[in-house]
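To begin, one chain is listed below as structure tokens, in the form predicted alone.
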Amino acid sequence: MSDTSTVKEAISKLRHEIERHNRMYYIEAKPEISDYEFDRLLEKLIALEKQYPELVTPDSPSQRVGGTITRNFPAVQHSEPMLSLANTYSLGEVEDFYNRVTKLLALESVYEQEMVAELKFDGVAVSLLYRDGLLVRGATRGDGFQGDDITANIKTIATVPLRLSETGESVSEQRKATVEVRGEVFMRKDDFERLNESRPEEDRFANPRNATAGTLKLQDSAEVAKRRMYFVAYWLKGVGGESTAHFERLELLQQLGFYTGGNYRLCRSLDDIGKFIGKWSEKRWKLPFETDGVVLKLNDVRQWEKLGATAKSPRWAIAYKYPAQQAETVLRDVVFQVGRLGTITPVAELEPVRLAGSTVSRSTLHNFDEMERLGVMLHDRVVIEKSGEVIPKVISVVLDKRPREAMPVAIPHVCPECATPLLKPENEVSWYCPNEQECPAQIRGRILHFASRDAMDIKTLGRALVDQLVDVGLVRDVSDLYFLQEPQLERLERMGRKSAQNLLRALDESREKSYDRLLYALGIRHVGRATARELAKAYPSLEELMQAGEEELSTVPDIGPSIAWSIRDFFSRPSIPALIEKLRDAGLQLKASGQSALVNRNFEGISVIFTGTLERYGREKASEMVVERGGRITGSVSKKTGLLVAGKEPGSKLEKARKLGVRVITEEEFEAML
């Protein structure tokens, strides 16, 4: 093809077949072609777009690929606030709100009444920005004021339309403006497995949620585009009156071609909300996307102005959340497994059984105290539960319906690994094997741990490896993982010569990792990120933390005489010398490198601890910029505690902050202080 006008014609025609195809997978769920022949008209839209770049256009579908490296995500301010939803959980509290803003707006007709129930889908919020047509920005909700700027990661998902559709005269008309759409990314169940069966076992992500807001914050968009993610559209501003109403702006979202999941309904009275409600609490397991609960939104958008927001939420809607799924089953047996730290967990081996959504057949039991406030037996019937619909727990045994068979847990006495005796220390509710230098279990654990992403981050050393590794006698402790030999890693089950250079090159790069992560690392029982930090500020160097004594240790911030203990301990064992110096041989950093500045002073001089589930952000990340504007992470409530920001089921630390009179913040509240 040498005539450019012919080129375009065909580029036109491919893209155009492209987005329709994209269109009948992802939004329609009507595939007509298979994904090789879908990703060689691709092939060979890029190819032409290469040979032609002036041709090259920001709605192609080439532009899904990514490619683009973002060093950092700027920060956008959004037209007006991304507000998060009240929650509720019973359908009394249901009946509250629509009254409430009955009785707020004296409402009289049954079209003012009206409420929108959609499916509330579990993901991450993000806004999209168009003008003319075509897509501009992509931005996080942040704190909801502001966001972060991820416009190359948001191009890569296929149900975000590079250029509305001109479907309709009005709508024609009206997309040339600016038009913002608001919504959810999510990540398909079939696909979130998919990902976590690519990684190590112990780098996985706990459920959909984590792994797309994991994933929409990664620098390489290319890396994005592997991972595949859904957008479906729920806020539309800039097409249609002002007058029009919510359910209206749903149907013209999809005009525009956007994913909105389809399953909502204009409900005109309270019957109509909880027939909703009732019909999704089962039928939401088949759905091949995460759901924990219902939004109700007011119809007439003209009232929402006039019900107006409290500082964190709308009035005119709210989220009904799902009560956590319970289930009964028989308990076949008990397992015990041995820690890094050699902590025995007693796990239970159940009757597999359908519990939100997937078959459960293990849940722990987490000490022996447990088991014994259970008063659980072998063969008992046991309610399990899901805490946040990821982890399953046994709640409680069914007395009336325990049967004759059942008989009393055989607790063990010696470790099951390596057969030593248990000890349990004083005020510990836990036991523990004392053979840490030669228990199988506790050597591939402080491996694990060592090669965690929040420590040394070695990428593709997972369980199977590691198992290896140890039951062949190449590794003994951490130390021996930077002598690794090509040809030595070759000889193991596959592990070929890919797979061998590959881990030799995460070995490499953890070289790199700081200091204060290698202190953590190491395994110091007691000793978690916030407790690294802190003594890496106060010992800039190994060799200065070693020589410190229990009293001195006790004077750096939230360093107890426990954790001054379990330091020295760790630090006068026999075997640690040898270790340190083998790692100082492998080049690992074993000092502090220079004080990175801050990015502001909002903490400073405060300390600050976490409870509970964080929506927006990973526990590690949070603490990080907590330390980054000149706060301090703690471990336990204490008076000397500054600040404790509560998540999703906080925990017993909540109740015992309020007693003592510390500052309670939501983690909307963490946002704005940030």
Ligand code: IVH
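Positions refer to the first chain, counted from 1. Definition used throughout: the rigid core is the maximal C-alpha set that superposes within 1.5 Å between two forms. Keep in mind it's a predicted model, so treat the numbers as computed, not measured. What changes on going to the form predicted together with this ligand:
With the core held fixed, the Cα of Gly144 is displaced between these two forms by less than 2 Å. With the core superposed, Asp59 shows a C-alpha displacement below 2 Å between these two forms. Glu512: CA moves 2 Å or more between these two forms after rigid-core fitting.
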Contents of the next structure:
Amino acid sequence: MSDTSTVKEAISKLRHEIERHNRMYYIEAKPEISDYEFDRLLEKLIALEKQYPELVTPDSPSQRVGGTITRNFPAVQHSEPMLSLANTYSLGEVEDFYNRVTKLLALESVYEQEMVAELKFDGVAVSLLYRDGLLVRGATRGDGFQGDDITANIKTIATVPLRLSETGESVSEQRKATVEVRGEVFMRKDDFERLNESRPEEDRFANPRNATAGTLKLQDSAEVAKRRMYFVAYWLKGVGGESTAHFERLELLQQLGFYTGGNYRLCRSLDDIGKFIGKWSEKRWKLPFETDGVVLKLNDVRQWEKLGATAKSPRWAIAYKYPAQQAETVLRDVVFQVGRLGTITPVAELEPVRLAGSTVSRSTLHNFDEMERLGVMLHDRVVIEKSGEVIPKVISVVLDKRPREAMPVAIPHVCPECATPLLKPENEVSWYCPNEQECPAQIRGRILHFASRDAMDIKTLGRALVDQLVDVGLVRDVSDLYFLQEPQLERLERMGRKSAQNLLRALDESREKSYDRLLYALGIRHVGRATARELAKAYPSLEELMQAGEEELSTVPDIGPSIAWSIRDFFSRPSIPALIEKLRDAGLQLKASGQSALVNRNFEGISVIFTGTLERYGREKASEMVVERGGRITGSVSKKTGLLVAGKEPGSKLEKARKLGVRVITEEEFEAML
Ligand code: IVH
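Would you generate the structure of this protein in the form predicted together with this ligand, following the form predicted alone above?
Next comes the full complex, and the chain you just saw is listed first.
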């Protein structure tokens, strides 16, 4: 393709196609193509744009894949405060609100006042700013007056239009104006569960809202792009007249290309409101995302100003929160589970009971402190609750109904699996089994984690088989898996020749799994899939990673002091060198695969930092080129920094580098070095 106009056309066609599939997937929930096909389309577009960089526009879907690393999110001022809502928990209070508004506005009759009822999305509030129709800024609520600029992360959300759509007359008229849209970013329940599966047990998010908040704060927008999030719009300024009613504004938002969820209603009476609340109290469990209530807003926005706000919330709106779903049942037993990292977790075994759309028979009691706080005894009647969380929890004991046969729960002082005395580290709530090397529960946990989907993905290696392999002593650590022989396996229960061969084949295939997966599979505390990817980027071989000190590790994006400590701690254990040697003998990938294809070795072993604006290459491209030449990128200056490239208007890093005696070069010198 050489004719620019044909290329232009091809690019424009691809963009439309991609945005249409985005809509079909995220808004209509009727995807027409597979994720794989979608990724191919996007790749095609990115390749074309790479060839013709002059044709890249800020609203191209290629801008959603992320890649920018934000070190600090600059603070931004909100045009008007982002208020919160007053909560109510009963229909009586909703009625009070309704009557209060009527009285304050001195309306003749309550029938004059219209309310818009919307679902209350359980996510994170953000504000989006558009200039000349283009998204220029996305910010968190912060303290209501001042939030964080998280534009790079916001752009990755498929239901955030990068350009306002121009259908509808009232819309195109105002295209040039500054437009602000507010709404909620949230995660679907299934995407949330999938995300949690990819995280180490000790770092799982409690609910989709926490996961969303955590994701929006990530520094690496490419990682944000991998987690599917949604934006639902519920507030608009700058399009339509000052007096356009709220209901019309929601319709306008849809015309501008926003997702509004579509489940809002105009209510003309208290009765209508009651019906809306009633309808969603059960129906909400069928939604793919979490809602914890209903928001009621006065439809006539001209009255909003008249009513004003208290310090925290407007007087023209209110949130009705559904009561948490509870059920009463009997505590049959408490079992103590030993995790992969030795943590002891008490788990309640319950008489099965229906709760919020599913049957519950187990629930976590978190830790011994929590059990003591509850004062729970065996055979007690307990109340369990499901609020936002996916897993129900025991919230109280029904003391009035304590049966005569109630018995104290015996708290173990030794590990239920290996009888080693338990320990409780200072400042932590959990007890641990310190027998890391020998405790069969920990060994099994490590192997199961190693084989799990986001790690080495060894499907034939399930729980029952792992139990057997560990019990009979064939496997003591993950490296033993790769030295298993067919005759040994055949002798196991429920294991014929066929299954033995299947397992060996699966293990064989797993040798090819990427180095960053292996890093995750090792089960280092706090190192999830995303962190493992960052580590692999910064340290393209395990050898380099093993030598990295704590201070140096904390300069890798998204790695804080506690993760850095835990990585160091892991590699300094006496058993690790032998384990790594054995994994090397087994032929696993202890290096990033890209490493063999180095362009040259001009940056080999050098950690490089950029500061200021690079004129010739973007940050990302420049970083890539360093890695392709054997170097690595770090984020903050330390004694170990080898080289600082200072672009235009360099920041404080330059000063620090000079103080520490780090070599500083210009962009031209950098280019020469490449
Ligand atoms: S309106 C001034 N509408 O709930 C009113 N908020 O508890 C601004 N929320 O901060 C908010 N769904 O994060 C509004 N349909 C909805 C909502 C909603 C969820 C959140 C929002 C707000 C919080 C207040």
